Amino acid sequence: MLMIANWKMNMSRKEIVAYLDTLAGEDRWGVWNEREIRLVLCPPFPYLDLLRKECVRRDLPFGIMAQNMAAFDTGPFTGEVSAGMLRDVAAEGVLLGHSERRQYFGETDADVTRKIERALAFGLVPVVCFGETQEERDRGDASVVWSRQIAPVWEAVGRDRAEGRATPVFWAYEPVWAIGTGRAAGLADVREVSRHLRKTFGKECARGLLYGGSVNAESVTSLFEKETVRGFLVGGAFLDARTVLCIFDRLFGRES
């Protein structure tokens, strides 16, 4: 189970030890960890560092990712990140194909399927993300936009088992009319999401699948089946320490 926190552009170096500070203080991390229940952080580029080394210090278990990275591995590509970097930095993985990286950026389905080869040939955890907006939903269209940004990534998952590595990759379903609104997916999306991954792709694929888009103490709860998701991936409610202690106990119990 993954409880991973996008931070997006958001904390600084002060904000970053506090909240490490406070998620210390409690003593349930190393048993969810041995339960294979994680909290993975993804912060902006410029704190991956100290993010590793300030919860080394701490001894806390929390997996490290970034939230983005380019589709090249050197080259005069100004301010971008390669997959080298990422593994330089101890990241363990990386996010892609946000919606907020597509709207706002311009990225495609081949610029997603471009940057997973090169994750993944760096041996980097994928956390690949999709969805449908409000208007593709309301024209039905919802599966068929899911299968178009899915089905190239999964190819280049495919050639990637084919070459002998086996690096798990994850998808996180973020409907876009969910994003920021306080709009949740209700459980018979996710499990209709889930369906769709396990018919057109197979059943390893589907055992990939996350949820994101306004995951709150409040709607995680209902959200929550084993057999239908790995975990979560958390925007804005993560941003504060105490709900992820909340979100935590909500959905674990308290395991210490």
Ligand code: 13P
The other form holds:
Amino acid sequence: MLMIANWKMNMSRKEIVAYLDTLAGEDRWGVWNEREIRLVLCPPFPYLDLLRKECVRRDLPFGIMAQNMAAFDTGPFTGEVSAGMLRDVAAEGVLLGHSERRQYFGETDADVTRKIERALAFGLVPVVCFGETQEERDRGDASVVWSRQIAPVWEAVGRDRAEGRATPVFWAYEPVWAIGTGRAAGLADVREVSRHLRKTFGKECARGLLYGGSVNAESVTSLFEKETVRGFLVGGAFLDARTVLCIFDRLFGRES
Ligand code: 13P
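Given the form predicted alone above, I would also like to look at the protein as it appears in the form predicted in complex with this ligand.
Let us now look at the entire complex, which starts with that chain.
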């Protein structure tokens, strides 16, 4: 299980230290990690290296991923951060195509495809976000949108596999209407997405399905079905370290 915290454009140096101090009070991280239940933190770029060092210092086995990445490897691209740079600061993966990137920064499916090519070439684990808006859902177009967003990216994964690499790829179903609204999708919705991925792109693709959108201590319990989702991508709720602990305890505390 992957429990990914997307901090978006939040947190400061001081808040990160306090967050890790709170998490360090829990002694089951090693046990959870052995069971492949992992917490992954996605800070804003400037805090990637600080976060890594602070985790190492506290012996906290968390994964670290970036929230975005450039589609280019190097050169005159002011303000951009490349896959190689992310590897250099020991990030293990990267979120790609988040709906906020698509909505506010005009990212297209073609951009996401170029980015995943670069991520895979550098061995970064991509978490590709996809999902429909309320309007698309109302029109009955949700599955058309999922396929349109995933198809070119899945082809890029195929080209990478053909080169002999096998970096895992995750697909975060994040319906736009569920992000930050307090209205999470239901298990039936997520099962439908899983079925659609299996039918359209095959079992391997469906196996990497994550869910994101208003995940909190209540909604996560009803969405937690191991055959359907490999984990969750959490925004607001995981800005609070106590909620992280509460959700881990609720989902995994007594798992054998
Ligand atoms: P919320 O959990 O705040 O709804 O955000 C979801 C999200 O966008 C994670 O990437």
